[in-house]
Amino acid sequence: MVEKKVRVRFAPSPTGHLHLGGARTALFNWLFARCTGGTFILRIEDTDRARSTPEAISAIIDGLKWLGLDWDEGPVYQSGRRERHAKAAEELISMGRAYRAEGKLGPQQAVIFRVPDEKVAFDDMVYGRIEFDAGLLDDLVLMKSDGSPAYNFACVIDDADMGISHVIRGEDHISNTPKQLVLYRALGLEPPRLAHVPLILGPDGSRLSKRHGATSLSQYRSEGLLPDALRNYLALLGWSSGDDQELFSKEELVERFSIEGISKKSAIFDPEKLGWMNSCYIRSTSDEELLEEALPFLERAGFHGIASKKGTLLAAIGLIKERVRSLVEVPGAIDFFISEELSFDGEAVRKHLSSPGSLDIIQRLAGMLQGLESWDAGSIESSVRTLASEMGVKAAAVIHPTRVAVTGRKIGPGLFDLMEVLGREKTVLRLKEATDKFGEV
């Protein structure tokens, strides 16, 4: 027997945002086709013409090209096929199987499909044999009175049309696999390979859900996901390698990935080890590629006009992103390099610049730094400790208030690599502003 080609597709109802569920059903088709190097076809099944919306439809086409998903095929709209699933509900009626009835929805008949009273299997790929009695099912809509088709005819006939090979698909659709059986059979049309795939669980073992926080792609962008990082996750939501490796690029899910690697148990949503694996991804990512991801939060909280300032911003993605888990923090954790004025965190100046003392410290460490020869990190941090051991104390009382007069904050990245960035100009003026500011001298 020849293996047919494989032509696999993501076939969303675009009734509302792509949720996580939907993006890894998307996501493992893509890897399949890519690793056999098949076709990967995107769908859309908007026969729902009361639910269907344009705004839907952008989501989900942007959300699959963020998380660089592309599709060689479509998008094919299904709303588009009406005649030919109009053409095929006919000749069921003409074979005999199915029949008009009135409905409530238009001025035209319903078609109803007769289910047959006899027993449907299928090999699933992931679940092994499933079998059921078709007899039990009540007959099936083919199409509605408002001519519209129903969703498993609908489904049957676009996916033997578009000659899918496989339908990787999540676990809930078991339930309408022997309704398609039937069509398929009365057809007589090979039904294609099918792959159900474990439900997505929040973390209380409940279906993943809006209390357990964000569960669609635009909101986790929102919330400064690497597009990298999710994809990653979602691939491990359900599917293992075999091995310990968790993080991986795209070229190895390609590589890696099996459809016998995924599993029968519904997989845990951590939203902890996605922000462990976010804050991975931030720091392997390189500096001009994770500044790019980091702007639009940027302008976000109200950094404007700062091309100018790409050198420093450069710098600074340097210094903060081990520090960060989601581009969300990016902009409180640079403000301090591109802000003119500082915000001051009362805790710390209280500690660090209220104490006896310190405030002629800063006001002499911006009298040495403002006739260093060389301005970088070595330099800067010769003259903090060489002013320490001539004032007598430690070197933590020089670089603390050091630290809270040029960022306003008691925590950060490396002080002398931060001053660095920050530019002689601009570290002096802070000292000399944070001496005047808190008090005389």
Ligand code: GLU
Contents of the next structure:
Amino acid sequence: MVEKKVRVRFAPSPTGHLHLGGARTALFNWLFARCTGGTFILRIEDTDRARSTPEAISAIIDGLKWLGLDWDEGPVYQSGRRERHAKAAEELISMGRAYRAEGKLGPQQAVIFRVPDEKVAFDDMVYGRIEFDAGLLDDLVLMKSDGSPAYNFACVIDDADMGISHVIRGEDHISNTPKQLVLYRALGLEPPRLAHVPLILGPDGSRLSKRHGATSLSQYRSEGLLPDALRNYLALLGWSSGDDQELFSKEELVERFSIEGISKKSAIFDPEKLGWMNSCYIRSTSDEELLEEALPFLERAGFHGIASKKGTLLAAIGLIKERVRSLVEVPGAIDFFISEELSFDGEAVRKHLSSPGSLDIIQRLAGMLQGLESWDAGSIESSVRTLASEMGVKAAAVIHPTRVAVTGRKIGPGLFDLMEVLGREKTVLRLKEATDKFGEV
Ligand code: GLU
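If the structure you just shared is the form predicted on its own, then what does the corresponding form predicted in complex with the ligand look like?
Everything in the complex follows now, all chains and molecules, and the chain you saw is the first one.
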């Protein structure tokens, strides 16, 4: 048998946000197209004019682009194909397979398909053989009385017209499949291969919903997820490569993806794991790229005109990227590098800057650093250690107060590295300021 050229589509109804489930369906279709050299089509199923909105269409398009999924054809707007749908409905009427009836939605007569009393069966590529007694179905609405096509009908006509070879969609559509199959049969068309993907459940085992936290792509974006991380995570919701590997670049996903790797078992959404994956991606993203991704978050946090500080920002990002799980945390992790005014953590000050001894230490250190020949982490570290031994204290007794004086807090990246990035002038100034600020009057 000659396999048909792969043509798949993502067919969202633009009635709200792009949710994780939809994004995953889009990703699986995209991966299947890319790994088979096929075509990925975006079809916007906007026939429900009352519920479809331009905002939702933008959210879908922006969301797919953000995830790095590109389409080869489309977007095709289903609403633009209304005449085609009406004509196909007429054909079914003239074949005696459908009839007109009064409807409630509008002045036109609805068109209803007379569902035959027959058996339908299909080999789902994920769930295996599924058989269904179509005789149990009610007659099917093809065209509603407002002139718009019903989902099952428009879907069949469009999939057939677009030459869709495989339909990959959520398991919640299994119940629609027999309805679509009787329509294919009535129209004398060959149905596509079908692959239904399992539902995504929350950690408590119930269907993923707002109760479990963010469900829309845009929310994840504004919560600081990197698109590469979310794409990787979504790929593993219902699919596995067959081994233990969890981190996959886009290229690796394309290489490894197969419909056989999709599981029948529901996928459990684990926000902890997503956070972990995001931190892995943050760590492995270049400083340049990470800064680019973090800029909107820095601006939102009130840092403006930071373009002129690019050098410092890049170095700062390089130091903190091991420590943050999301882009949202970036401004808080690097603020002390760029803000003029330090904000001090009260507990850190109490613990490390409230004794006269520690203030004396940082004052002396300021003096030493001023005269330091070369300003680099290694030389700074030697000064700190020399001072500690001269004063007969442990290095920690110098390090802790110094960190609080120059960053305002107890924890952060390696002290000597961050001092190097901060620069001599700012470091010395902060050590002196802390001595004045927290010293006895
Ligand atoms: N518009 C439908 C949805 O968003 C498409 C389902 C399908 O892929 O056939 O659920």
